[in-house]
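Read the single chain below, which is given as structure tokens and is the form predicted on its own.
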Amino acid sequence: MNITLEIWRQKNKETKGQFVTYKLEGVSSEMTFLEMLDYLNEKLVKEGGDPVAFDSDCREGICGMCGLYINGRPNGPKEGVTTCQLSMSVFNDGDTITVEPWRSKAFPVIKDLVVDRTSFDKLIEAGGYISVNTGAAPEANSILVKKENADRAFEAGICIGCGSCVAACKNASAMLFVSAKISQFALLPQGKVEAKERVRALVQTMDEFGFGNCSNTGACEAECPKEIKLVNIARLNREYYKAY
């Protein structure tokens, strides 16, 4: 199929960016979205042009690096998938596809579609862990955990830190990401020792990087590729109140 791409091009965070139009022919519906961008870049290189910079690593929906704003939605029109899992079969011949980087003060553009997500790394450093001695894994039944709590902790723990929640939120809030990191520990006995320090440090760091506040519109849950639930934000708020 033949498509038209409107892609945001920006040399670096200091320069002003703009949309550039590319006509691309012979796109296979079996391609993933990133494979389509690879195809475009091969064409640009052959023509002596500058390839479009975009982020990716595993291309299996695990690492969270590939997120793009596609036709006004994080990761495109299909729910519950990352950009690398998005198939070109969801588009039609002759479609115009608009591709942008994440839009957030806390995610400054590095080049084109690549943004700096160091802020998420700093959030993890601030409190997204438990302090334990490394070594062999303990016996699974040495600390009993209610199955319901274990299941909810696991559901929160599958967050891949892609930033889709930030991109979807009109306030560029990171509350869904932070609440997932809070929940995966708050629901387990291993996380209760440092619970107060963790939530205070995460919320403070989130504010320092300029993420906005949550206004409960639910866009973050709707666009999360791992379908992290909004209820985690309520748990974050409860944990934060208990910490003071």
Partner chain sequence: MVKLDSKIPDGPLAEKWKKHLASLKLVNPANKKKLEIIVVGAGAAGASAAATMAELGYNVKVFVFQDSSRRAHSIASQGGINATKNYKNDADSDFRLFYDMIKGGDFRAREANVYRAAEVSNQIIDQYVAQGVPFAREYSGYLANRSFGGVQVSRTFYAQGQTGQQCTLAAYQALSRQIKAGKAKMFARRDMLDLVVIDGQARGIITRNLITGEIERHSAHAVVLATGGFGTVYYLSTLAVNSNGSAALAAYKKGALMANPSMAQIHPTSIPVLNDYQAKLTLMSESLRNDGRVWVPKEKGDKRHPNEIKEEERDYYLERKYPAFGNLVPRDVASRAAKERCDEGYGVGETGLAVNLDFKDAIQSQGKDAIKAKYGTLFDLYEKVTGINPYEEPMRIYPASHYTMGGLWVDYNLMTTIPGLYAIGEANFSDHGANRLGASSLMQCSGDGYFILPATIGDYLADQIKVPKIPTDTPEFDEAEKAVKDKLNRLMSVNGTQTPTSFHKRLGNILWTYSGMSRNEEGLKKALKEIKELKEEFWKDVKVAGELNELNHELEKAARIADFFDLANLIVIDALNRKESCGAHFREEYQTDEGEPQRDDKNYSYVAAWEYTGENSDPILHKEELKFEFVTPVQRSYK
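Next up, can you give the form predicted together with the partner chain of this protein, since the form predicted on its own came first?
Left out here are the partners and the other molecules; the chain alone remains.
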């Protein structure tokens, strides 16, 4: 199929960007979205053009490195997939597709579609862990965890840190990301000891990095490629109230 791409091009952090239009022929519906961009780049390079910079690594929806705003939605029109898992079969011949980087104060654009998500690392550094030094752990089966809680902790723990939730939110809030980590540990006995300090530190760091507030519109849940649920935000709120 033949498609038209409107892609955000921006040389670096300092310069202003703009949309550039590319007509791309010979796109196969078997390509993934990123393979389509690879194909565009191969073509651009051969023609002496400047390839579009975008991030990716695992290409199977687990590393969280990719993530693009496609036709006004994080990761495009299909639910429950990362950008690298999006198939071109959801588009039609003749379509125009707009491609933008995540837009959020906390994620500055580095180049074209590549953004800086260091703020997510800073959130984890603030307390997204259980403070146990190597060697100090007790025998694993001495800590019993109800299967149901282990399963729910897993469901929260599968967050890939891609930033779709922030990109989807009109306030650029990081609540879903933070709540996933808080929930994982709140559901496990190992996480209880530091629960109060953890939730306070993470919430405070969220503010410091310019993430917005949560107004419960649920866009994050709708766009999360890992389908992490809003109940985690409710749990975060409960944990937060308990901490004061």
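The term rigid core refers to the most C-alpha atoms you can superpose between the two forms while keeping them within 1.5 Å. Numbering follows the first chain given and starts at 1. Shifts are known only where both forms have a C-alpha. Predicted model, so just to flag it, every value in this text is computed and none were measured.
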query: Per-residue C-alpha change between these two forms, D93, threshold 2 Å, rigid core fit; finding: no
